[in-house]
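Only one chain comes next, encoded as structure tokens, the form predicted alone.
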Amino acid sequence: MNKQAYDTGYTSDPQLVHLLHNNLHSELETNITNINRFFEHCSDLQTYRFKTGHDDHVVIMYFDGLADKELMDTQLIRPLKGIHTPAHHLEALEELTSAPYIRTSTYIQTIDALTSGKPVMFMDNLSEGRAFQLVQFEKRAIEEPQAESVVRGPREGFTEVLSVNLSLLRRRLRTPALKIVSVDVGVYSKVTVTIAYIEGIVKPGIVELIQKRLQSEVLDGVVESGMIEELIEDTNYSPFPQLQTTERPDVAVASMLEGRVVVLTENTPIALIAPTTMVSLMQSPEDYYQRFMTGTFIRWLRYLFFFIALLAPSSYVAILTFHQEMLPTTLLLRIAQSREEIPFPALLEALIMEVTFEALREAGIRLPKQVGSAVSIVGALVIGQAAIQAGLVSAPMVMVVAITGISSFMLPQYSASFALRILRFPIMILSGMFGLFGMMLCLLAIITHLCGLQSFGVPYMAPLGPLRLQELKDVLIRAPFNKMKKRPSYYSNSNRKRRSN
């Protein structure tokens, strides 16, 4: 087998590589021929011939089901029957049909057009195809954004078509300054990545890095934002994300305003925007469409509620094993009490109802909608009154797990949250052998890894560390608006007036 041909992913015939490069045949037959020998054994092909007014002979290709066949008819098959003239005087082709349409010389560029929908011309005599912008295929009409919903805000969501996503952009922005770099990934898949950012915000060099990495990895294809965002993030080897996810294109527009840059993929309703930070993670678009109190009061919520989503259990476990006597008399008692009839340390009890809980949360998410109900059922009963009768866990754990699960709901990022769920098990462990100093000293690495972690040359704890106090008006508070006059530095340090006043 032909390794080059393998590689570039069009065909493992090593009689058709030399092929590939070359121009089109002048024969109509001859390309026809060699255009199927391509995609042999692809039934979805069609061919369709036929003669013009002329009496020239016109075969058009394409698959079924991308090209749109209604508008093929009417605007060029119709037209092309109607003619008189010879049909390789193509400058008549711009006055029959309103249908956009490239040319293409070379079998390469015949393959890709015919791949991505277009339906390609051949003519007799004429060593060129056409292939027409009249591409249609099934798809989701937009929708609001499952995973992002906000009580105040728009209701538009992404949706799987790259050129729509473009549009919802387009209208929010209406400069030249919106810029869109393209890019093809997948040797089969041939994906189109679009990096959008505007002009004379962004920090310079941002967008040939994204560019640079994506075009350094080769993948068979991609089927999902997920597998570029690893390919351009700055380390793979860490629990937290280094680029925000969202399906909403308020947020991607807000966060091109701010200097970062936004990541779409054909295919995928998930954009990804970089660079990165902790402290954007924690943020909701929400924070910005109600009152600065209101959206301050939220996110020091949210703040609390992070905390104790990583270290609930773990606290629990290191005061019920090693501290006791920070807890109050009475309560101990009572903890005690309930704890009597239960077999196994604190650290189990904990390990096993976290163990459940995700068990239970992941087969929420994975069943059909139908028995999702039922599973709902079932952990109400296993994480509930029927665990605690059968003696295997205490009432004051299963309410520490719940409050638990409860606190990881309220980050904004479902990806963050990920984080969360994984380190929340070594500090468990760390705390059920060493008590609290094993808790803190679980979190001093983490705030190490964190002020360690960079995305796209942003740290990742900015701007808290390095500490900038003028920019902590929208970190701790979430400021009035008339009060955030600059962009954060470590997003754009050309352009950093947010107005001219």
Contents of the next structure:
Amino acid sequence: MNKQAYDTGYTSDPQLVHLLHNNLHSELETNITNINRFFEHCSDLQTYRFKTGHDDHVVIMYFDGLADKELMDTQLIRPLKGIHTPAHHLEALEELTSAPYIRTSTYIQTIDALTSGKPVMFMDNLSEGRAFQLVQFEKRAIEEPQAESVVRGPREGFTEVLSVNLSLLRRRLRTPALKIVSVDVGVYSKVTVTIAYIEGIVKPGIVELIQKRLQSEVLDGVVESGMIEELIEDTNYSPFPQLQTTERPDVAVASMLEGRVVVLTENTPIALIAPTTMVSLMQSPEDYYQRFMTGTFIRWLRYLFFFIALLAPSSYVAILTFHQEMLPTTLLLRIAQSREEIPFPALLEALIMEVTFEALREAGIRLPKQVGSAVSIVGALVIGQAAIQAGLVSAPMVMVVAITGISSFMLPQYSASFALRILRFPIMILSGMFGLFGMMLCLLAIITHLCGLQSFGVPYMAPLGPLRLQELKDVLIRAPFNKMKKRPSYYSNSNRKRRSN
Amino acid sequence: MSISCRQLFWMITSMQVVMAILLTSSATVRISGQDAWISAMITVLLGIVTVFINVKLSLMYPEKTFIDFVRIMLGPWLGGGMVLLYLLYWFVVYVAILRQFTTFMIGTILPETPVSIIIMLMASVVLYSTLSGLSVIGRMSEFLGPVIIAGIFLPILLSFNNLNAERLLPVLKDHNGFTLLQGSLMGAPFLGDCFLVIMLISFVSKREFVMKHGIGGVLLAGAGFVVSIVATLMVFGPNVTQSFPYPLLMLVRSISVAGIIESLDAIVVAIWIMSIFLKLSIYLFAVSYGTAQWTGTGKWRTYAVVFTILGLPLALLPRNYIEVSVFFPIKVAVPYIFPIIMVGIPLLLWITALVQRNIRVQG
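Can you switch from the form predicted alone and show the form predicted in complex with its partner chain instead?
Following is the full complex, with the preceding chain placed first.
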């Protein structure tokens, strides 16, 4: 076995590898035989033979289910059957059909065209194939994004089909300055990853950087943009996402207008946005569609619940274990009363409940819909009344866990709430052992990490650290648009004015 | 690694304010009584003088750190020796703060936790931030500085209903100028450790504003110092204030707003930890980066690890609160460190540098 042969992603037969880069033969049957050698055991590859009116042999190869058979018939086969001149006059073909095509001269080009779904036509005495852009496969309609819903805003979401996604972007940015660069990633999957950006606004160098990172051949197949995310992010050793994800074309366009770059991956509706800051993970598209006061209020609420999601269980544990004097006496007595029969220390209690909650949450996502309701009923019992009545968990703890759980759903970015969910546990353990001191140490370590983290050269905590007072207008509040005249400076230094006036 | 002027400002403010308030208020009041706030103002002046001299000195060689320019000025032997003195001093301060902080923690919110564990935890988090580099420490100061300042002023604001101006009387009757100056010296080493700019200045990106921001940083920290002394005096009066080891903490403990907001001290202490944490990080950075420059290896991160490991057992040496928070500041910091290391030597060096430049210009 030749390792090299596998690495091409085309064939496991070392004898065939050298053929890949050969030019197509002028003999029709030789080409067909050779191509069939690559596609051994590929029963979905169809070969259709016919003759033109001039008696020239024509062969069309295509993959069933990827090529649009109806268009092939009307656009290609019928006109060809009708011509009576020698069909290898290339000009004749352009008159015959309006379907766009590319010429393939080598085997590797031909195979790439076939596997991407294009029907390829071969003719006698012609050492090239013609791959027609007649691709039509089953796809999902454009639907409302599931993970990022808004009350006000467009209902369109990205789909799995790259060309549809690009059209959604193009419809919103009618300018030639919208550039789309594509890179094929993965030895086997050869998934097209496109980088969309607005020329003149984009942070310089970032497109090249992403391209370079995409071309590092680590992956042999790309299934979802999460794999692309790991490939291009600055460091993998951080719980915080360094790329924002979105299913919404409006969010993608808005971030391109800020000078950021959108990375779309074929076969997934999740687009990546780079660079990303902590602050942008806390913003929802709706902040900008509502009145600015509403947007500001909701934003403050979100910041507040960000901290609650991160710190509620740990401060409960810390206060109960170390700083009881902080609670008003009546409240303390109430809590003490409800904890009277609990056999565990507060820390253990909190850990049990939090882990249970995370498990229920995970199970709720993974379980088939038919048994989903069973889990939610049992779950409600487990972390609800039954646990309290059994005397295993105190009622205040259930409340704390419930508030924490609800708060973590308030973050608009799903991946950011993962960071919270993970970090909650070390903070909880340290606060259970060292009170607020442990909690503060953990927080300081997290802040150090966040201040050191960078996303494509942009400090993750920008504009808070390094501080840019002007840009707090879009952080502490959502200022009215006529007050936000400039784009964020950390995304792009050039062309900072939002309008030309 | 580079920091901005604003980051320098917040670094100076946040590293000075909490330690100065916590460790020196009581001592200042012990000497100057109800006039301690005047002493505190003189302390602020002393701090400004310190930062002025040290910024002036380091602006003579803005591209270089203290380690390099002292050796250029004084030659490898004398300069090297002096650098060693400073490095040693910074390391001692790092260890002392680590220990003082632990005593503080044990005295306030963690009475039963072993000293060694607190020291180890704090030292490891400090090491983490130091290893991330000065720009990260700068960003953190900029981010945490306002929180720290709020953690000083908000509790004072909340205690407004306890304030009684009569406790400040009589003004300037019981104490003469000399006593007030003596009292002001208690806080001077703490507001004077802005002299670390001699180490930081080569990292600042736009140096034309260093003086402004340096003095501003001392002023803001000094404002916190003065206001806290005024507030504690107005709440407790001089006799009670000087009996507390940490007067401001007592003030926080006494806050009661409408019977709901009470016992804020654990939260406030948690905020103050940030300041001490930043101070430790800056000192650890200074000593490890300085040592790396002094030895010429450039591996300052290795030294940071080494100093952290060395510091742990040393921080355990002092036996109690008195040794580390009373004896060390009064017997060592006030008579020797502040006048000699923070002001005297930099002043001499500055004059030397001016003379050397004049000679160069004339020659």
